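The chain below stands alone and is given as structure tokens, in the form predicted alone.
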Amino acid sequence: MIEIRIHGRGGQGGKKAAQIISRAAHYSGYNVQDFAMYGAERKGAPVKSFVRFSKTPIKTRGYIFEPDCIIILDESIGVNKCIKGKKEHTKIIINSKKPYKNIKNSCSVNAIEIAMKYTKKAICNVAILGAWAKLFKKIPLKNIEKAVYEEFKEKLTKDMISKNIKAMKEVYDNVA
């Protein structure tokens, strides 16, 4: 079983980007859970979103203190906070502009930027999911694609859609 964890603020897309990559992953042939736990329901407030796939059914319920996987959208939350619970191999993807060297396994990507070049919104969930498919590799960015459109097709016009995706490719051919 792969377990995800993505820490965000109210409004940054945390929710929906889970909810991308358990729809990806559902294309994929996997058994998937996604959930999200809100503080205060407000705009800018933490929040962090769940994710589970497996290829067996998958019986664990509740939060995930020990992810696979660390998406950290907004650093400001503070890194070494929602990084708790990381495994030896856990991988941990960051939205900055700076380089984190001393966490094991981390990735930055200045996904904030990438998005604002396509989309002028700065929201980079789905643009971060580059860097998700690029490090997984358990998901094809063809699924991650389809997700994508499927989750925004009745809240965005597919100009939007597009725009996104460009990002997220971006990102995906960004990270080494």
The other form holds:
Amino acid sequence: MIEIRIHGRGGQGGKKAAQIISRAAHYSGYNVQDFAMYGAERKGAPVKSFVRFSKTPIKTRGYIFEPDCIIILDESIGVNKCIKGKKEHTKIIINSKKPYKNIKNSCSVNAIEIAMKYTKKAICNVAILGAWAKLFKKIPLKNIEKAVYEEFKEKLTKDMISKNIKAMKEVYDNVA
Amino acid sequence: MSKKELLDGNQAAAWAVKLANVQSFPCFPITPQTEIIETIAKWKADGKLKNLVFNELESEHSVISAALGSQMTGARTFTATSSQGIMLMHEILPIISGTRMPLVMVNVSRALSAPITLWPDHNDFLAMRDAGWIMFCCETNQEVLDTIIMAYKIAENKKVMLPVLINMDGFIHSYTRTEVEIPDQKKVSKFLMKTKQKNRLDVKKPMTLGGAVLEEEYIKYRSQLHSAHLEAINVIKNVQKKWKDKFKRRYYVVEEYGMKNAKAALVIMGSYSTIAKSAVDNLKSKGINVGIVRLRLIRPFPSDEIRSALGHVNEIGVFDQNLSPGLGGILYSEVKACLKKNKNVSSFIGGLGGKPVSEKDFEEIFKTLLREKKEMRKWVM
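Go ahead and give the structure of the form predicted together with the partner chain, now that the form predicted alone is out.
Every component of the complex follows; first up is the chain already shown.
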């Protein structure tokens, strides 16, 4: 089972990012679970969302305390706070200009700038998934693309969805 | 054709309402149930539910009164609530079972105030255990969808004619998306053929429902209500079997997991049972044979089935995600009362207000049962 935790601020699309990952995993033949923290969520407040996927039925429930991957959409929350519960192999993807060399298995990617270039909006929840796809390799990029379309079909125009996907692909190409 | 979709528990409930061709949905929002209303409201606005009367009212008391009224006209009715909402409904709940209305309601469990919280436990659901309703407690989002549809088949059975309450856990079900198979509409419509409700208000054939009785009569009605519950258990088993034949998913009133030759067993209900099952798998892989008895049906209380499931086990724990202050776990006292005296039945209370209970916690419960071999009362916190 793979467990992912996404940190962001309310309004940055962390919940949607979790839903996209889980749908893409669903398309790739995995059992999935996705959900978001609830209770004090509001625009600008630190929030978390979660995804589990597995080839076998998922029996675990609730918050993820020891994720296999942590995605941080907004480093101003405090990266050290966000990486709580990280394991030896946990991969950490941070939307940031600067590398976090002191954090093992971390990967900084300037997703917000790339997202801005295409969408003119300071939201990188789709763009950053390019880094996740490249590092994790479990889910084909085309399934993530399909999931982005499905998750946004009632919220965004086709044009806006395709701009987000372009940003995601550029992030994918930028990550080594 | 049936299809698999990613649905959270609330959306799964909304789908069941659509598939069951519900005609009346009086509602009032409360977290974590609101999304059931939002989903149905959107479908209604989009013209996808032409035969449904959608009515948002001013309180849960009004909602359940309206639900009673619409069910009394013979319209297939549904509503949903949670926590303080079901507490406000309470006055009307026994009227619905007393007038033998086949209403179906979902409770999205959320711990009771005060202190106020949004996270689940089963005190709201279990607070209505004496209200005369049939009560199911679900484990998965799929089970929520399937059980709502089955509930109409059970409730509308002439031998039963009782309201049904179905519980899903707030957040763990209501806001967590998982794969859910949405059955084929035609197959569901065929499974749920609507017959005319006999006890209905009709201007052409007037009748009184829920009228006043004197002291000679009241107890007879109550005894009939009890008999209907006892009869219902066979109808429920039958409907679950038919569901398996048609839709390939098998449900039991009491589910046994890993119980063959188990040396200790834990009785549990709700979503946390999957975590407990995972603990059972872990222990079995280490050669420790333990099992789970999951209560899916809470009323009528499946005493015979519980006795049969636990017959060969002497070390039994009951996990209560609820508390009757001054007594302890509600399920504990009910389960203990139906078992033979020679068994060690221990109480474990945990998960109140959504407090996480891990696989390790459940493993520890089993180990304690096997080690102590005596009756205990413990809290998992």
